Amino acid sequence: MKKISDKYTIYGRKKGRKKINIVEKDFFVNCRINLETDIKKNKMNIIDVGSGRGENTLFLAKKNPDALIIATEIFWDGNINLCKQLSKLRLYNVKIFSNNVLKLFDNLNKDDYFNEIWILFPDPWPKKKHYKRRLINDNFFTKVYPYLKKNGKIFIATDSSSYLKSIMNSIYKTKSLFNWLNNKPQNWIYDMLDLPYTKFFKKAQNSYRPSFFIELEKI
């Protein structure tokens, strides 16, 4: 297995104030992903980009029973909530990588391993100075477009209008490898979907911020 980078910035801190002893020790050791075994066990595998307290991640655990869930994220204090509700609802098709997904990408050989990649509610970055800090743009879906399967999914969720702008715009871009398969502004509503109710989309109820949801399938 090639040794993780180091080349992504973090921004912000990465452990908060829980502690790992709230959650059954052996149950959060065997949360943790082996690349080299766990992915290519699985006939299906989906990835929750920025799995936060990990409401998405539970909503897809239980709707694929059968799929290997792999929750990306960063910030120990979520990981350790998901652990919590794993471990309570006694999920054990989940796997967490607690780091940058790019780094995931960057460990593994250039293969079709992906049925669908979800981002839901990534950190918009709203000051124009910090855009270049944006996950999705045309280089993200460059780069994650040989290791999804064939008619692999990419879902993103956002309520961010500039944010929203820049990933039509990197569609666009992309539009040779992927369809944009709800384009149209009636199918974007992510209120009118079966969908989780994850704490970002909460917020932006709380603040009249419409979200939008998208759908995206490899060519």
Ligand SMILES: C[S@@+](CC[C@H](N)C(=O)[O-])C[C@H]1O[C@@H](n2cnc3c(N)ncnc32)[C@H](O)[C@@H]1O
Second form
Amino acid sequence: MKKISDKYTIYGRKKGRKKINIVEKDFFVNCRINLETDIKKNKMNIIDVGSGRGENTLFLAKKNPDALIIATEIFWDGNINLCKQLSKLRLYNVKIFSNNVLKLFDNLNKDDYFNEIWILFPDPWPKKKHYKRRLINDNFFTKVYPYLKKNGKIFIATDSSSYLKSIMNSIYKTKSLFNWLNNKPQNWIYDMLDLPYTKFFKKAQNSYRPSFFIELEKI
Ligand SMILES: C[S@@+](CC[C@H](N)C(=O)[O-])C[C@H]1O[C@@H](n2cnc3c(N)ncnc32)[C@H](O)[C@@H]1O
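Starting from the form predicted alone shown above, please give the structure in the form predicted together with the ligand.
Then the entire complex follows, led off by the chain already shown.
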């Protein structure tokens, strides 16, 4: 059995190579989420899982000015970059949870808090021996289900064909929980949709790898 301390391990980089300057300390402190109060007081809550440098979080914050956007990311440089942008653009509807998103769910009662969960370009872990590190699997869909509002949405993007295949498998296995809204291949093309150009989307584009987008709705 996994030790409690291992349960929320995220593999991969937590700090970049470049030296970074911390933004205004107060602003950074104010950006951190208070799970007790912030989520419960908002009518509309959206999670951006693995927000990276924060491009999608900014996109969502501008698009949904009345919603609270929760950026979950352990990559320190990404969170600092996001904070700088929030301060510059004077956006106040974003909070950061700098830990594993699974820990966020475990720290809440099972209740329908969230309208949307976005997961753009989750780490693909392309080697077979690392597939178990992937965030999205059958367990993930079952886990998030109780925390989503009725008709709540999950949005996923990936440029990994093997991850896409395994996500589709999980969607099939959990089809009593979610409807796949854009299940026709012509509607999966990320570039054709009004979506942010995140770092990992651009990386895929530069390598001529197509990016796929999936929209699910809670039944
Ligand atoms: C490939 S990057 C994609 C970043 C961004 N969404 C983009 O499109 O550029 C995946 C990010 O997810 C973060 N991540 C991985 N597992 C996570 C988890 N369980 N909870 C929160 N963040 C996670 C990683 O730290 C990494 O920054």
